[in-house]
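This document opens with one chain alone, in structure tokens, the form predicted on its own.
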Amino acid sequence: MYNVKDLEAVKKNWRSFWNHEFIGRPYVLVTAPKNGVTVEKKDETYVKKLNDARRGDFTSAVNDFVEKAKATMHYGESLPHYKADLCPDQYAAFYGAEVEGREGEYTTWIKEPVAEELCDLDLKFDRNNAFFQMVEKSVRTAAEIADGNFIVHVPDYHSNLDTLSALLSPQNLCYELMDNPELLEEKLAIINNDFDKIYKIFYEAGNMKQTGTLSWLNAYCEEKMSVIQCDFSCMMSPEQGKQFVIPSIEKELETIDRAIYHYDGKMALCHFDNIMALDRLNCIQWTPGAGQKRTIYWMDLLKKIQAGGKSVWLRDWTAEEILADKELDPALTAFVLHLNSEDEAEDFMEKLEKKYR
């Protein structure tokens, strides 16, 4: 595997991570440029990948990644990985939503709602759906090119209520939440029941039984793993969360062995106790949201997560902040960090190891 010194040792540490065991330091996923190698910056946007896929080109983006991967060193628990997704709301596209990407922008969007009301929404997952076939082809092609040298991501599933939000618009889904809760449960059940089928198709396409699974957060697992989320929950009460959000998450957790919850925005914290009560949820990735302070300033919340028996996943701390931390339980903490050189990365790892001796 590209620039990983001891793959078996890394896998052993990941087994420890999911079991909440102390390995002598916090879990860290550190990357740095390889000495003496310069790689021309390439277009890595969703828009580029989407436009390539629509032209039938599923290799250019992967080959660009390979060039970068060969020039990137990995330390701690980091592994080389490729994200084959074509857009954040691709799950909604599997049910007929049209995806739009604008040149010069990074991400893509659902062009317009498929329907205004739930009663007009025909939810039938079809493997022959054109967008689904593009994503499947993207994952499968990447896995073939990888040939064991890197891991293809489990796709980013904006499923459950986030899919309905994309199909109807957030505003219309709010109306339906109040006016038609029984019909909402019916439609949501269709999406939730399809999750297992969709996950298994991509699991096979990405050769993940052989390679293990790796999420868009960069977390790795030798078993089936995914990042679970419900961003729409920020617009719901705790009671509505119990009725709609928690059962959806529980249904998705039935498909996988390990899971991280992408917890996005302080407005969603009203569901905190219900989310924490999910035993099969292993880790929380707290994202404060736009305009909010970085995660290091949410220490009380991070410690509360750890006190509840779950790990925290942190992507916005500096090397200095990680080395200075004395509050978080290292057995329940994972940091993602990119440094500027091999020397800097090796110095950081040496200091981190020394700190916990």
The other form holds:
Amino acid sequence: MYNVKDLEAVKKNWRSFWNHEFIGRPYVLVTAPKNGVTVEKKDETYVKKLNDARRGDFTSAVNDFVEKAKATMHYGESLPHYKADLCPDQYAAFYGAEVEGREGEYTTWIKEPVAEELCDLDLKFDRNNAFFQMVEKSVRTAAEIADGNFIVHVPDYHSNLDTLSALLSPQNLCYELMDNPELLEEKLAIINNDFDKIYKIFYEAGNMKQTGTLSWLNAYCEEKMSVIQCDFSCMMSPEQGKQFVIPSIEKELETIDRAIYHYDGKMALCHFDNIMALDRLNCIQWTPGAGQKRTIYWMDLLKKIQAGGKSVWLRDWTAEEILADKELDPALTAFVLHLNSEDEAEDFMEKLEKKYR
Amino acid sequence: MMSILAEISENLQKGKAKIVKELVQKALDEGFAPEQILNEGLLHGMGIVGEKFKNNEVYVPEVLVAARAMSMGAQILKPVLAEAGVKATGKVCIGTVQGDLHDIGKNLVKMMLEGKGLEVVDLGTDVPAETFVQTAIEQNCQVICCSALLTTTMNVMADVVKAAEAAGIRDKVKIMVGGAPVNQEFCDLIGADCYTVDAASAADAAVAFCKA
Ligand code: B12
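Please give the corresponding structure for the form predicted together with the partner chain, as opposed to the form predicted on its own shown earlier.
First the chain shown before, then all remaining chains and molecules of the complex.
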């Protein structure tokens, strides 16, 4: 694996992470540029990946990544990984949403809602769906090129209600939630049932039985892991959350062994107790939302998550803040951090280990 | 027995658009003044929904269906109100700023504004700064409401303030700003007139501006 000193030791730490064990310090995923190597900055946007794939080019983006991966050092629990996804709303595209990648923009768009009403949505997952085939090929090609040197992401799904929200528009989904809750349950069940099928196809295509799994937050697991989310939940009441969101997450958790919940936005906090009650969720990535203070200012919430027996996943702390922290339980904390040089990274690792000795 | 106006308010709060529409028609047929149906039926109900939303007693979907019911009822009243010469209490233009397509929050604010009896010009999403100002001039709006959900687009609000100054209408129009990434500090920084955290408070503030 590119620039990982001791893969077996890293894997061992990840086993401990999922079991909430103390490894002598908090979990850290640190990266830094390799001394003496500079790589030209490449276009890593979804728009490029999607438009490349549409032209039948599944290798350029991976090759660009390989160049960068060779020039990136990994410390702590960090492993090199490649995101083969082609857009944020892939799952909706699997059910026929049309995705547009406008040159010059960072992100892709769902052109327009597929339908206005739920009753007009024909949800049939078909492995021959052109968009699905493209993502599958993207994952498969990346895994071939990887050949054990890096790990290909479990795709980012935006599944369950987020898929329906992308297919109908969030506002229309709100109307359906009120007008046709039974039909909504029915349609949601179709999507939730397909999750297992879809996960397993990518698991095979990405050679993940051999490599283990890794999702967009960079967390690694030797078994099946995924980052789960329901951004649409920020619109809903706790009761609606209980009826629609929680069962969806439970269903997805049946497929995977380990999970991190991407918890997005203040308006979704009303579901906190119900999400914490999901035993099989190991870890929560709290994202305060645009315009809000960084996670370090949400200490009460972070401690509440840990008190409830789940880890916290933090990506916005500085090295100084991590080294100074006295409040979080290191057995239940993971930090993602990018530093400017090998020296800085080694110095940071040394200080961190010393702190807990 | 519940009065028909109270019934309109109740059903509106539950989002029962069809029933609200029927009841509004029935109230008209029974001889209620359109203004009274509007104030004590529709706007009364929407006011309660707004308060409850502010206090987290109801959530976005409930507000959306209530607002849909209100607009169905209002459609029936509109021609009758116009005939009776009833004027809105003020005029506001609203939109999501350029580069930003998030419109659920903006729509909620719009619905609450209408729920307070204001006339609203909806400019939709992705609205350039100049369009807000041009509309305010052409349509005589007392208030401009800008919504943004992205940290990358909220700066367009500063352009709206500047455009209003450049057009010489800054002292005639109040500029309100909102959306998740916006806060009071940002509002002060760009020299806008008002920020509120939620849609119901936004409508109260706009009414106060229009009355002043
Ligand atoms: C729904 C949603 C979408 C939908 C929008 C559909 C629609 N028709 O609106 C879709 C899927 C299209 C979308 C797209 C994108 N989104 Co989006 N989206 C959201 C989400 C989940 C909810 C937003 C929402 O509607 N909230 C509910 C409403 C009711 O709240 P609100 O708008 O804040 O409004 C309230 C108040 O703020 C106030 N208010 C609102 N406007 C005004 C105006 C005035 C004058 C006043 C006084 C008050 C006021 O009143 C309202 C009611 O009380 C948020 C995440 C989250 N948890 O919030 C991300 C979020 C806003 N999106 C985000 C991003 C990044 C995007 C995309 C770039 C993603 C992508 N890869 O495509 C695109 C950008 C599109 C664009 N150019 O605008 C980020 C923004 C991050 C940032 N730093 O800026 C967020 C925070 C998600 C995240 N954590 O990354 N998104």
